[in-house]
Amino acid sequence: MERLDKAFSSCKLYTRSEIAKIIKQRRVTVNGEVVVKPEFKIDLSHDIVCVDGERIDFKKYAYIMLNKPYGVVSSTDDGRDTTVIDILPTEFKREGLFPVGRLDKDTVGLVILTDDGLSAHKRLSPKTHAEKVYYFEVADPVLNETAKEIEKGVLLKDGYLTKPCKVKLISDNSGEITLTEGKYHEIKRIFGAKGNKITYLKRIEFAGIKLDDNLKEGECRYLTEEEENLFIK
């Protein structure tokens, strides 16, 4: 059993002052009954708690899949551009959310947002070799020979040799590339080193979690239990 106000604090959906306010305003129900005492005890495994009729999920951490649109930056705060946090619907926002890794402003697709710092750190650590899959389109045709060269590693203009990766060509000017590292503008620089130019880039998978085809750009949903397990393993 846990106090109602402490349960709200743990889920990070409201500040302390907001919690006191919504309880006082009789907006909180437990199993259909209005509760006005912050110290009211609830059973998180059985009781149904709602605010304004909407059920509250008291999970310790949130794991959100977002289909990031073009022009949005993978940041929690930016004085100039719209961020992935800015475009989240109100019901998904909670204190401490951040994007796991970054997508360029002009790259679209899968972004995972969470407030679970430990699991995010593990997913991003080079030691885990988490695979990131991108769909790409390029200005000029890609030869099979060039794709094989990219897979072995490419020497970039700054002298960095990229790690081996996988390339699957879909057409002359499109395909999928799978990386286990995330250097700055890496895919653009890889193809640039081969005399080509990325014209469209979309992340479609991260650490085994695939972008939901039903999510339009700008839309989001919570990870399924199976996807959560892939993320936190």
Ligand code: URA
The other form holds:
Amino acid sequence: MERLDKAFSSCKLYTRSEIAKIIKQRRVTVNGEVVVKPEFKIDLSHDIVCVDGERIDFKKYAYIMLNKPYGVVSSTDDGRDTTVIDILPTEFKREGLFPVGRLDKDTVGLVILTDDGLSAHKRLSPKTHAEKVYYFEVADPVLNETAKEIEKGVLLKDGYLTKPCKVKLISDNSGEITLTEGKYHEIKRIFGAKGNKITYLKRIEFAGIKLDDNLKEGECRYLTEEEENLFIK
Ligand code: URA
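Having seen the form predicted alone, could you give me the form predicted together with uracil (URA)?
Up next: the whole complex, starting with the chain shown before.
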């Protein structure tokens, strides 16, 4: 059981003064009854709380899957470019949201946005080896032998040896690559070191969470409970 005003403040939809105001204005109902006491105790797992008749989702954190379009940057604030936060529909916007990890401006696909800093930090930590799967297309054919070399690790121009990864060729010029690390421009630099060039890159999976095929570029949805568990585990 939790105080009504406390439950409201943890869902971050309203400021403290707004919460006091909407309760006082008799706009809040619990299971259909108007409640005017901020200290009224509610059970978050059963009680239905509405403001102006609209049901409130009291989840502490939001976990959103976005299919990032081309040309959008995965940061919270950018003076020049459109960010993943800018393109979120209003109903998904919430204070403190940020993208978990980065995709290049010209990479498309799965970006998870959350305001749960701790879980995001855990998912991104090199220690957890979260797998990131990308579909790629390249300018020149990739030989099986080259794919095997990439899997073992590639020495990049700056002297960094990439961690072992998985490469599955789909055609001469396309395939899927699974990384457990995320160095700057890593896939582009891996193929660059092999004399090839990425022409299209799409993240299709992150930490076991697959990009929903039904999401068009620029569209988003909340993670399902199962996906949330993969993210926060
Ligand atoms: N590797 C890249 O080169 N770019 C990305 O956006 C992600 C991985």
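Residue numbers count along the first chain shown, from 1. Rigid core here is just the name for the largest C-alpha set that superposes within 1.5 Å across the two forms. Bear in mind that the values here come from a model prediction, so they are computed numbers and not experimental data.
- The rigid-part assignment between the two forms places residue 190 and residue 114 together.
- Hinge motion between the two forms is captured by two rigid parts, the smaller swinging by 19° against the larger on C-alpha superposition.
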